[in-house]
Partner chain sequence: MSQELILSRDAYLLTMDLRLFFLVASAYGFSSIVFILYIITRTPGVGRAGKALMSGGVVLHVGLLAFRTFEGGRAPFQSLYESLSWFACSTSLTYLVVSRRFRETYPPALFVTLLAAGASFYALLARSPAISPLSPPLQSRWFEWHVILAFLSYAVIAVSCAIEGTYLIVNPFLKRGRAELFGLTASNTDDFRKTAYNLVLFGFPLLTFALFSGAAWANEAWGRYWSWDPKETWSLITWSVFTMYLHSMSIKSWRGNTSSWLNIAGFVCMMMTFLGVNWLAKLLGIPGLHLYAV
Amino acid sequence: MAGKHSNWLYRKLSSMRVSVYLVGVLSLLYSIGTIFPQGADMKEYTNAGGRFLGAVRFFNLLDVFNTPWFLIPASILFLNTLVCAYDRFLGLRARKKAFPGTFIPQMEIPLPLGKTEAEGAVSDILQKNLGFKRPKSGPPPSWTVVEKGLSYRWLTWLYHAGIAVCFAGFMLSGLFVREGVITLEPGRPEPVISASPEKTGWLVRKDHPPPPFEIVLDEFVTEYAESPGLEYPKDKLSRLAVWLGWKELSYKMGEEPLIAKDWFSKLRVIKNNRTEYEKTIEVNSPLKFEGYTFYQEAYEQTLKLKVRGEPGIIEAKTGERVEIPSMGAKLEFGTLRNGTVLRLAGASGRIKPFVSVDRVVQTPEGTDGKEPYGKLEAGGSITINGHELVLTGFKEASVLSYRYDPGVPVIWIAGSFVLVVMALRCFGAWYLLAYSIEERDGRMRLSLSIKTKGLYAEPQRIMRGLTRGLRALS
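Could you show the structure of this chain alone, in the form predicted on its own?
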């Protein structure tokens, strides 16, 4: 009974139908994962007006790729791929009969030779002139079989094996991945300890030690470009004239014609009290060291303010509102403009740091609104309600996300290998040619049957080459 069950299980796991069903289930789950924000907090999702709250909670749709609904079919598909690869490998090693019981002739050529001479001549043309080889498995009686090109059977097996290795990479990622965020201030070495809750793999302890190196931010630079604003006509007739091409669009430089193009963090890796590696990273150009990858994610800016004539320094982060009681005002500071700028004329230079200041006011609806108040430069001041507010300094910190994932190299190599094998399987050229030489009506006749795989296979070219070779013998 146990043998029957094991045979049934093996047949199911090696079944292509099971593979199709599992891929369908996983495709549905991947679609769900693209609809619902993965990694989001349930409270934030609810406050943002998220729908289907009951189903989202019950099925954990905000973390669907770590649920049993995903992991179970993914694990079964992994086993299915392994069993399929193993089953096909056994078949290839055993060199099972890969030919039909007989072949249907597709072409017949009369030969002006005796049987022995004809067999030798046809074999020489196919093997020496056209590059065919004899397979090691035996064809049916009275037929000789030769093949040419990469065997699609081995390519199919290699495809399955590559997919299995990809799954192994996914498992490595699930077991050992580490993801987090660190904030670096210039000149201060920081260990790789996440400022927010770190996402870890199933086998990583929550209290695992940080890696044996630190990261130093030497400099954070924002690169701006000068960009004029489009002055679009307000009246309908002018807009119609622009649409008809009678009038050209005009542009003007606004108060803040600077658009951020890129952010750069000049980093150093410190290990054993010495610099091991240096790199200036930007968006889509991370730093990689000892399996860790550090990405430029964001930045933080903190302003140092002082009300003239009053003691103490006020620290305020850009983008946040701060109330200054002595001034009787609540203020919000925009992004600090600091770094380099590329002018329209082609020149480049440093920006004198400045920040826009908005005053928080009550709207008629009773909510907080903002009204522009002015521009505050580094070392300069702005007067509000008779009090002078001075920007005495600022600091910029670089926010990096990091990821340690030992499965990535495995997935990258195996995935590239699978793509190459798939390309060879689809676009390559494989030929299986069977021929038989028999005497009929007092003359030797060559019967041919050819089977091909791959988009670039051209059976007509093989037939023409064989025909030319035979004509040269007559």
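In this text, the rigid core denotes the largest set of C-alpha atoms whose superposition between the two forms falls within 1.5 Å. As the structure is a prediction and not an experimental result, all values here were calculated from the model. Positions refer to the first chain, counted from 1. First, how it differs from the form predicted together with the partner chain.
- Superposed on the core, the two forms barely differ at residue 406: its CA moves less than 2 Å between the two forms.
- When two forms of a protein are overlaid on their rigid core, residues whose CA moves 2 Å or more are considered shifted, and residue 433 is not one of them between the two forms.
- With the core held fixed between the two forms, residue 202 has its Cα displaced by under 2 Å.
Right, the form predicted on its own is done, so what does the form predicted together with the partner chain look like?
FYI, this one's just the chain on its own, none of its partners or other molecules.
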């Protein structure tokens, strides 16, 4: 146990005070991470009017969770938890020593029996009526100690050990994680090679090979719902008028009352030229295969446009601005609405694909602004400056993020374990009852001391049960 160890370091690392200080230091660092924009570039931060530049640069405050200021105390807390768990384990094994030889009585009950009978009766009531465990055998001390419920010391120890395993899981993530983004066009198998630089753990080689399988997208579908807009007054007085009954609320169907309910990608995993696995993924339901998980992250839409009477097809991505010189216009296309829709009145059906068109115009300040121009349906056209623009087709690609993280299952299992055990410790009930039966002033007396842990524990219940049992005897 810590007290008996002469080693200073061991004593510090097994100390609960040290753990409180460390958790405090880490909390301060966490809060710094919420103040400074993490992941931002120093130049960007400076241009946006960032402050405390010297400190930000010196302590690397824009990436504080990857600095030694954070990693060192976090690692010491991990060590602290490990050493604590080891130290308390030694203590728990030698547990009998933890009971004091004598207790301060909290209650005294006179007994109308002789010593041996009284001892038998009390032990019977405690074990048979109240469910206490049999006392551990050993040299009979003047106080007998009995327990009931799951040992809170073991529970506390177990969930601390679980927390240490979670820490190990975080480390596994930090060392071996790989994550990136792939873009899939329907029908074209793609290897798992990130479109942007892959984010990798500290021990992952930069030239690691991609996994031995490919992913193919069979179909990408967006599901929409028709959603009316609420006419809720902006100013506080009008709101008050609604609350007081002077004004009513109303809903209005806008021009384009569609909101995306979900995105679906029908995927297949191909390995050795065979389909090994199929799944239609959506947000919150990724595909998992050989340690990799693929998530529905976003989509890309490319429109195929044609100016009537002109040769060639113009490709334009939605959300980006395109200059069409032959029309003398700069345009921006909104999200292409394509997929299924659930109407407010319950019917569902397919949307005739369409896209909203904005025209880029010069604002009085001389910058680019945009104004809504119209709606362009698939196969339909829109006239701008006397020229007709036709939407001849479109392509939709699904953007998936992927992640390989061996830490996740470890954290998942250890975290669930911690939760269950912690709940047992906090909500359950554990009793430690110490009693001694002695003759004083010519009468047998039962002295009791009771200690409890857990919210469900109620010492009065035990006391009541014991007095009732003893009364029945007499």
